[in-house]
Amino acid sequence: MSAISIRNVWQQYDDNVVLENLNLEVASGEFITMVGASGCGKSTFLRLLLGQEKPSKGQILLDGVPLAAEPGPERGVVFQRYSVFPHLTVLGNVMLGLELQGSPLLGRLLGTQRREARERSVAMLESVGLGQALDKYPHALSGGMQQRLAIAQALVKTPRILLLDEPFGALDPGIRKDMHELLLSLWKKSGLTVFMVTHDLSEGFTLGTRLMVFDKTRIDPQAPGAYGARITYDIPLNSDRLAARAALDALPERITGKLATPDMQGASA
């Protein structure tokens, strides 16, 4: 059974159709990064799967059973902007989310409790490269030690799936390099199931095992509301990655438009 089934999703506010159509199939373990222009429903889609929304048609199952309607701890997010809380310490940052699932009254744990997620937390930090710096505060963390930072919040509460919106992409180059390591290296070890948006075409076939394209077909230009974005091509890309390249070179210009090209060398799944 696959730990994710998309079943006839739309998602439409008022006469505005964002996504239409949505069938697909997820096996547990899989990396599945999204490209496609901005606007056409990847941020969207990625809502629905935390339960910050709710499909306006069709369902959404985990193992079969309908996905709950509100973000839970099976689920781990991490955006863009560092969601990290600047009056903590990292360790208080990461700490944070284990006290409110273990006392959501009171948001604190006591004794062995908290003896216990705190040892989770200094783990978790030290498997994202952060074991040096639990005292400290975001404010005095780099760009890529705010990210990962978010990560480690994500992953704490050992969630299933891990939904990212383009997590690196206000990252310098040589900073996003060492977050994909970091990033594939914490999927391998873990089984997550990955869904990864980004607006770089190499990042997503570099990343994944499979590459999803957003793209809306149908445009009326007297109602732009009209019709919504669908997955219009789901290319493969950990068996035979020179197919998966054929794939991508003939996506249509307006997809790709300013995105980059994969570059084969040293591309690994």
Ligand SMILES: Nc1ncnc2c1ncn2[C@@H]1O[C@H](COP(=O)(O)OP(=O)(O)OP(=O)(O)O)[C@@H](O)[C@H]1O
The other form holds:
Amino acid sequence: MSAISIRNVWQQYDDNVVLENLNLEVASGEFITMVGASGCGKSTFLRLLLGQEKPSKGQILLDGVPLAAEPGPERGVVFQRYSVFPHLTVLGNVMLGLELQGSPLLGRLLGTQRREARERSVAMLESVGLGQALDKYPHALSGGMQQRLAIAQALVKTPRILLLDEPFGALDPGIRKDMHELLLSLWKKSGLTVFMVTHDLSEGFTLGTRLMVFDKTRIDPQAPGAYGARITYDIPLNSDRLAARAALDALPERITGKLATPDMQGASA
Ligand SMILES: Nc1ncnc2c1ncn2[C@@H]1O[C@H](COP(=O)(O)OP(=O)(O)OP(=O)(O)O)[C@@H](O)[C@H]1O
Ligand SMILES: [Mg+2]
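Alternate state requested, the form predicted together with this ligand (shown: the form predicted on its own):
And the full complex, kicking off with our chain again.
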């Protein structure tokens, strides 16, 4: 059985149709990368997967069961801009998630539970290379370090699904590459299912097992909100890299022109 089924999903705000009839089966452990023009509904799609919003129509099933109405611990999320708490230390930021999970009212764990949460958080921070920065505050971290903190914060709760909304968009190219390696190694170790939005086609190509293009194919100039975006390309990346590369090269300029200019060097590796 597929881990996630998206069936006839529509999302609409007033008379603005954003997503139109999405149908998708995603197996557990896949790494889905998603591209599309600005405003076409990628973040909206992630919010639906997170359970932050309910689709206007259709259903999202997780292992055959409709998604719970609230974001649950099985889903972690990282946004483009750092979403860490400025008044908490690095360790405090990561522990907070476990504390809220273990003690929703108090937001604090005691005794053995607290010790265990601390150990898990420290181990997670070490695995993202922040073992030396436990007592620092976010303002004292670089952008890349803040994003690693946000990833640690999401992963410490051992989610099954990780949702990434342009998580590396604000980072320098060199640091991005380090973050790619980090993310791939965490993904391989954990068996996570990943959904990642990116503006960078080559990033999507390098990281994913499957690349999806969101696009509005019908436009009514009299009624801009009449039609929504669909998934117009769904390109497997993990089997035949040459075929995948050819499929990418064949994407219409209308789509690639709206994305970051891809630097495809090394992409066929
Ligand atoms: N809560 C909301 N209420 C009304 N309209 C919304 C809401 N959320 C999103 N929209 C609209 O849905 C459309 C898609 O927005 P969304 O943020 O999902 O696009 P996106 O593909 O993530 O764009 P970007 O690449 O710029 O991040 C936009 O037209 C936006 O104005
Ligand atoms: Mg967005």
